[in-house]
Amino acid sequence: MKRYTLIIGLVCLSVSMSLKAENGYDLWLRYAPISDANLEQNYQKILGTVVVPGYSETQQIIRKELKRAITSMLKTPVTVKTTHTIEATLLIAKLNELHDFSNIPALASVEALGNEGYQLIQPSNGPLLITANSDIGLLYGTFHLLRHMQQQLSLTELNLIQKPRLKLRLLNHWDNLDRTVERGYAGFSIWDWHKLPDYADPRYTDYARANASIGINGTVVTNVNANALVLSTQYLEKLTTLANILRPYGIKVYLTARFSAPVEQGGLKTADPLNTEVQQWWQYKVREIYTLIPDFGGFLVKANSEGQPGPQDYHRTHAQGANLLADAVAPYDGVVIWRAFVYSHEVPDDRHKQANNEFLPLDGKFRDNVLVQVKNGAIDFQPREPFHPLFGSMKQTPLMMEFQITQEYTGCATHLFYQAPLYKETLDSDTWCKGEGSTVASVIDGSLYKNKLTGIAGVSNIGNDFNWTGHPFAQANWYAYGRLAWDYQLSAEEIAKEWLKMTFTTEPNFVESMVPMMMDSREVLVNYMTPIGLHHIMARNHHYGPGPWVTGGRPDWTSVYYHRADKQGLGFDRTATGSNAVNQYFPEVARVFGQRELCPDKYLLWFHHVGWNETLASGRTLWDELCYRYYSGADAVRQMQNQWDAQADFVDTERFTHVAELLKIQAKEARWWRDACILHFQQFSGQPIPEGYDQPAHSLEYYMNIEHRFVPGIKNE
């Protein structure tokens, strides 16, 4: 027995170190050799002859791309040819360059394809084919197939369509011009603005590669919080160099507009919407831009939301300010995107209801060219909010979603957070606005309203670390946002399989036992965070950490303001009893939120102001249910430790440590929130921890006495 142990041991060590050491950088491109001797056979066998028609800067990239992926994959050599041979083995052109395949009775429409769409298709005693209408769509089907083998996918008998259900599938990267990122967690911006235009780092080259890979199709390149200096003219001719770079991927280059620039850069004593000379300088500014970067996507804007300048400074409204831009934009087909984020500590009513109460007013007074940008939820970016009440609200005008990426308010990307679930809980979640089906994904996608424009922005986690995004499994998060802003049916556990795949390895034993723990890491992290509907209950300022005791300064930015503990109970009454932010919604989903017995009880204390005694779904009472809660998630990411631990024979060194380690802070610091927050609420439930549960190791006083400085993503004094 002894003999066998040591056997299977020294294997297990051959394999681990015969796993080449990698960092992370390649992301889901790594184009790992085919590890199935016969599959590897039949694919040389279909791609021995590569013809790639045409010599736009899209078809080269093709061509590169297929020779880098092929050769690495197959570990042979590969020629892609530029002019159609009878012996093509995979043949990838546009519908109107396949003279020779008119007659193939499966070939799609023009129609069907649309300008991103594509058709992968292998017509029986014929080539694998790619088509599509455009060369952007034979790269977003190249990348398909590249997907197709990493994964070690059969290719024969292969006929399917893929198009966007979004046109505008956007990154919006919080990165400063001086290459800090707020809210960022892997280093500094990737944007090198000061050796542009001049120097062009190869990293946006990769960059592009990976976005393209996963349908991206724009990017805005500065912070919400925006500096009226990028619209400069030296500014602007670094953005041209970007441009140029994106620009063969698909991908357009957006900016955020500060609303003061007409002040800031243009001498001018006002930014007033209705002010003729400001109107004036937009479209001048506007005019520039096009000039140096003809496909420019227009501008993402916050106004009027803490502390940025915006209409309303000048007594006007949100609609009047996006118009003004939307009216210089629109001769040259670019948009606006005008964030709904907006609240104010001055407005005596519930934070949840503040952007309802701004936009729906203003419904139908926006622009053709006008897209107003939700966040998933009315408060900020949480582990777990309802859906926001704009959704499906709004009839005449086009709604665009808002997802964080990063890692803000889930662990400030030490914590493995996969946040596929929380999209998909968001997307199907049902507004009722229509009937029931009336999903927010069929809002967004214009199916409900009819709305021509659609849309959906995803908070970038990329920086310059050597991984991109911090934590090894971040990347997840940057490929499913992409992987459902192209279609947002696509299961979150049918991504997180492909994105294991590719990233780290087909072996059927890994992926059958990341995939869970995957799946269950947003459900962990919501039960030691935030359970039970708790919301905003994160340290002030840098929320890293847990702060529900954080009190004083405005009202709208402490943890008492949205937990309301006291000795009767704990959370926020928005019922009609309370704010009666319930009644934003329709009445189908009011009704549910609005009766304590039909509210879920993952939003519970969001809703309702519930009795410590009171008893919840599970059979406890509210007390002994949030000490479960809380005690059940710092346990299960030891059993996540445990089940990454099992993994080392799976994955190289390097980055099977690296996510050890962070495993390691993880555990360390759910027990900190587990300890912290049962503490805090003890005060007020006047109750002890139930027996069989360990006792916090640090008295309260010893958490709120915590100090976190230097924290990434924010400023530091």
Ligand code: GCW
The other form holds:
Amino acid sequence: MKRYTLIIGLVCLSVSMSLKAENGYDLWLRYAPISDANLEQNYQKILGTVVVPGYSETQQIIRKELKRAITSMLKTPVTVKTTHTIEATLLIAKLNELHDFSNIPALASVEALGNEGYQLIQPSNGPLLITANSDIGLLYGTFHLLRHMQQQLSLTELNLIQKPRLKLRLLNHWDNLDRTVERGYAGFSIWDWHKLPDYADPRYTDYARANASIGINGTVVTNVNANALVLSTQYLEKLTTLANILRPYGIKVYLTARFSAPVEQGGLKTADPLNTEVQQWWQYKVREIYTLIPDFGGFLVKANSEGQPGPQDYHRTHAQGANLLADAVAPYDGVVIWRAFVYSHEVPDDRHKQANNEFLPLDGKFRDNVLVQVKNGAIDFQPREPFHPLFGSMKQTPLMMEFQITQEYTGCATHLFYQAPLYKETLDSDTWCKGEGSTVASVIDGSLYKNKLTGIAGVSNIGNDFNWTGHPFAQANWYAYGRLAWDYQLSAEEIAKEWLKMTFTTEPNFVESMVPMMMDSREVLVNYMTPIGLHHIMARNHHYGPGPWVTGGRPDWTSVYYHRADKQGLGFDRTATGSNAVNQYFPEVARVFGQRELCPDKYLLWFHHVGWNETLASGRTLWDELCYRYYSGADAVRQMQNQWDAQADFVDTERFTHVAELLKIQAKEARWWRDACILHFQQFSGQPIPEGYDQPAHSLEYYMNIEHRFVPGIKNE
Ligand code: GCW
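I have the form predicted on its own already, so could you send the form predicted together with this ligand?
What follows is the entire complex, opening with the chain shown before.
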């Protein structure tokens, strides 16, 4: 038996050693050689003579990307030309340049493609066409073709039209000017401000390529906890270099605006939005920005939240603050994205309710170029949250979704956690704001309330680690975010499949076992961290590891505020007998969340204080269910390890080992979460851990005394 295992082991080792070493830098743009000989020949034929007319920067990029991809994927090099010839087999040209083809009946109209859309079409005779109204549409279409090829899918009978469902598809970097990244777990910031504007790290171009390949069209390069220095002329010049690199990839730059900048940068005595000098300062600053960067996207603002300055410092409203900046950028078509993530420990009400209380009365008071950016849930990027009640409630203000791609509360990039199921869960949630089917997605895409501005933001997980995101599987979250921002109707599974095929291999055995592992990873993590609607029970400040005992200081930054464990039971009563946060949802939703019998178990302790011996949907008591979830979550990580170990022959040794070692950490930490939480809650339930489960390895005191210093992502002392 041992010998047999050894032989298998050696075979696996030799296969994976024969794969080219990879460090993950290439992300999903690896352009691996096409392994299927027939398909290779077919691609070779279709890509025999590629024609991309035009000399714009974007058209040159298209040619370069195609050459790079084709040289790497196919055996025989192909020609990429700039002038149309009769031999062309693939033509990438704008609709208004397709004179020879205008009689193709299936050719899309200008309206159907919009600014960023594209069409791929194979006419019965003539070349395969990629067409669009704009250069960017052509680039997106090219990346579509390359995505298709990387998955080794057939190109015959291709006929599709693609258009993004949301206008602004942004990354939010929480990157500081000193290159630390708030809640960043993949090294330092990729923006090397010190060497800008003169030295442009080649990484910026690869960043642009990766983002364009998934349709991201904007990047807020600085932290929402903003530094006004970025608005200085010196830093704006640095930003100009970045903007120039990103522009031909269809990516606009945005900045976070510190509300007190007129004082800090302008030397004024006030930043009051109604003060004329303040207004003039912003106008002057904005003019300076647009002179350097004519397509500057606009400002993202965190105000009067967690110590940031804001209009309320001058007894003005969030709308007055937002409008100050909106008026300044309006002449240049800029936008202001104002965050709804506001709450204060000085307000006695449930934190869950505060953003609604603050923003609903302001509906209709924002300028047309303002979007309000709302986190997916009402607390803060927890492993699971019900959707934020603001979605659907604000009828006259475009709401932008904010997801967190970086894993602040979900393992700080040591845990394999595929987030597309989380994003989809929120987007598909029914707000009932205009009757059944009023999903969160239909609120943010503007279809329900006919908003002209629409958008989505993802808090970036990118750093200067060689593989960009720390965990090799965290790349999937960047990818999935972009794909869903483009088309939220894609399924999390489809996206996982695409990503796996491009990032690792198209081998069906690999893909078929990895898709379910990725898909399950969300529920697995919820189970070992915050099952049954528990939330915000992590360690203080750095948020790494469990901390259900955290108490003292600002109540809304403790764990006991959220789980409310006592001798009777567990959970936050947010029904009419408690904080009544349920009332902020539309009646149909409030009815379901608010009634103990109707509330799904996944949100139970979010909305209800449940007795330890009450029976849940599974038939188990709350205490038994809690144990069951924590134990099954931790066990599932061990299974993930086995699933991964079985993939050794499909993955190069470097990335294989990297993932295997991180899974080891995850397995250890899942047990840590399980044991710490179970022991903590056991003090209240007074019940034994059901038979059949291992006992925790240590005492509660042991877990409470674990101290982690220098966790990345925060200001460490
Ligand atoms: O998730 C919390 C984080 C803060 C962050 C804040 C926010 C940028 O703990 O680090 O600050 O949210 O979203 O503004």
